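Next up: a single chain in structure tokens, the form predicted alone.
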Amino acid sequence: MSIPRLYNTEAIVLRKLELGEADSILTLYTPHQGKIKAVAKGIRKAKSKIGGHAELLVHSQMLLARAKSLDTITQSQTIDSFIGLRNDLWATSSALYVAELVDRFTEESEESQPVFRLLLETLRRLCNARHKELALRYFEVHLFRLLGYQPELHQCVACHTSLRPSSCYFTPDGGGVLCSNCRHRNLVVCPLSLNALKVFRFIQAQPFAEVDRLKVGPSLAGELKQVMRRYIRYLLERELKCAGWLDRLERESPVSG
């Protein structure tokens, strides 16, 4: 049976690269094909019919035409443009950070409806969550769970004993937490307070509605962020481009929660 040349899909635009004078190559995340790249011809022209419906961080319904190399977007209709992101520079920057994480950690054409749903829900949360920092931590933790990188938080990754209720250490290359007796087994470790460990466990186990009710002060929020940044840096062997910009923005305009 022949494969139809045209196909419909929901898509969230992760990245946009200019091509020639008026075209763009879009990196899309879709529910049934995972990450794909497609050409949007004439999208940068003032009279483009799909221009406003295929922008960065827009959730759209698209019609694409298959091609030997890159498929072509022939139609696009916005489902959600996430207006709340557009009016808040920190929220926009956070959404770009989330999009970059998905782009960096996923391979092309690997279907993952759970990743699509997590991405979509996170963009919505960044528009209206009480604690947007926790929305980012929730996204990171559950993205890693879905992709097989979930860190071990309940037993020491070296001696495999259950962790006692005390301060311990996070090791990125070990993929989890070390007890105080095993901290010297890994060269790269960072202290992990008992409160941070409890919050990470809570994020792993609870729905976001419950996580959003947590009261997390600036010091603890900073610790949670730095632990995840170190883990991401280890997994990718590089810094995320959006992370530096987001950090600078947070220093200039601190965000609560």
Given for the second form:
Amino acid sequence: MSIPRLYNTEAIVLRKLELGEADSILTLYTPHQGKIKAVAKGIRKAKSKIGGHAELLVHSQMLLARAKSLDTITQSQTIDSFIGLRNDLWATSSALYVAELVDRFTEESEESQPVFRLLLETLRRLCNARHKELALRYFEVHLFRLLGYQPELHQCVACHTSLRPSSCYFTPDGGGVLCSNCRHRNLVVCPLSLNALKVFRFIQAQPFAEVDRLKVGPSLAGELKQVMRRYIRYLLERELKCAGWLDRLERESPVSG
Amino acid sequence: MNSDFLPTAKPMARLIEELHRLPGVGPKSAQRLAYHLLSASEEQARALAEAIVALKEKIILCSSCQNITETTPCSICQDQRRDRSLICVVERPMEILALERTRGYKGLYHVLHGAISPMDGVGPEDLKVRELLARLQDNKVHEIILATNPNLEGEATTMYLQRLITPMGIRVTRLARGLPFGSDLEYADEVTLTRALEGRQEV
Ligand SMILES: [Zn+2]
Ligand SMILES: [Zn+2]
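Alternative state: the form predicted together with the partner chain, after the form predicted alone:
Following is the full complex, with the preceding chain placed first.
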């Protein structure tokens, strides 16, 4: 039996790259094929029927045609364009940050329905959540869980004793927390307050609806962000491009959400 | 370079490679163009080469609006009949041509030379934003029209500029987002339709 030339898929547009005068190469995240690249012909013309249905960070139903090198998007119909995040620069930038994380941490054609669902839910949360910063932390923690990088937060990664509820140290290359006795066994550590440890454990164990009810002040939110940033920098051996941009926006005008 | 066509002569290969870098020129068309130029007259080939060199040597950016020009300030910036209290901000020089064709706009322009794109590492300092802010210092400008492209990068750029300029007490407007003339409502996406509804008008 031959493989049909056309196939339907849901997709979220992670990246786009201009190609020639009016085409784009899109990086899509799909539920059944994971990350794929596809060409959208004529998409940059004002009258393109695909146009806004395949814009960055849009969730669409697409019809693709298989080709030897890159598949071509022949039709696209928006399911959700997350309009709530498009009028807010911080939310737009955060959604781009999420897309960049998925793009950097996944390989092409590796199916992961849970990653697709997490991505979709995160984009919705960036529109609706009370605590949008926590939506980002929730996304990072669960993306790493799904991809096998879940940090150990319950026992010391060096001596394996259960951590008593106190402040401790986070080691990116050890992949978790160190107790105060073991902190000197690793050079790259950052202090982790008891509250930050508790919030991370809560995020690991609870659904987002519960996490969104937490009361997290700006300094704790900043600590949570910095710990994840260090972990990401260690895993990727580079800085995410959107991370620097988000920091700049926050410096120039602090987020309320 | 694609290995399914390897011309033997080096100058040929070099030209094909250069042509292939141009937008919209695939490997096959690059090859066709190169062979066409080979059979063209010496005169024709030289004229093309000189036109390309002249483009790079004579075209500069206008010190005021950053549009491409031969003289600075450019002819638009020098034109005393134009409304100097109004600046329309665009991403690319090509967009000025499109707006000028409407003959409906009499203000000045400012070319950013791109749009904010965090994932590609393009921030405001990579665009002509500082030059735009400098033009607003003398209080002669009353309105900024943001005419970036209706895509995510264009909208991000508009939101960023609006945040910078509004506190300066200058009116900031943006082009209405609507449906392209001659298109089908059926194919319009949700963002375009929402914006078109928001911007609806009395008939
Ligand atoms: Zn220990
Ligand atoms: Zn000028």
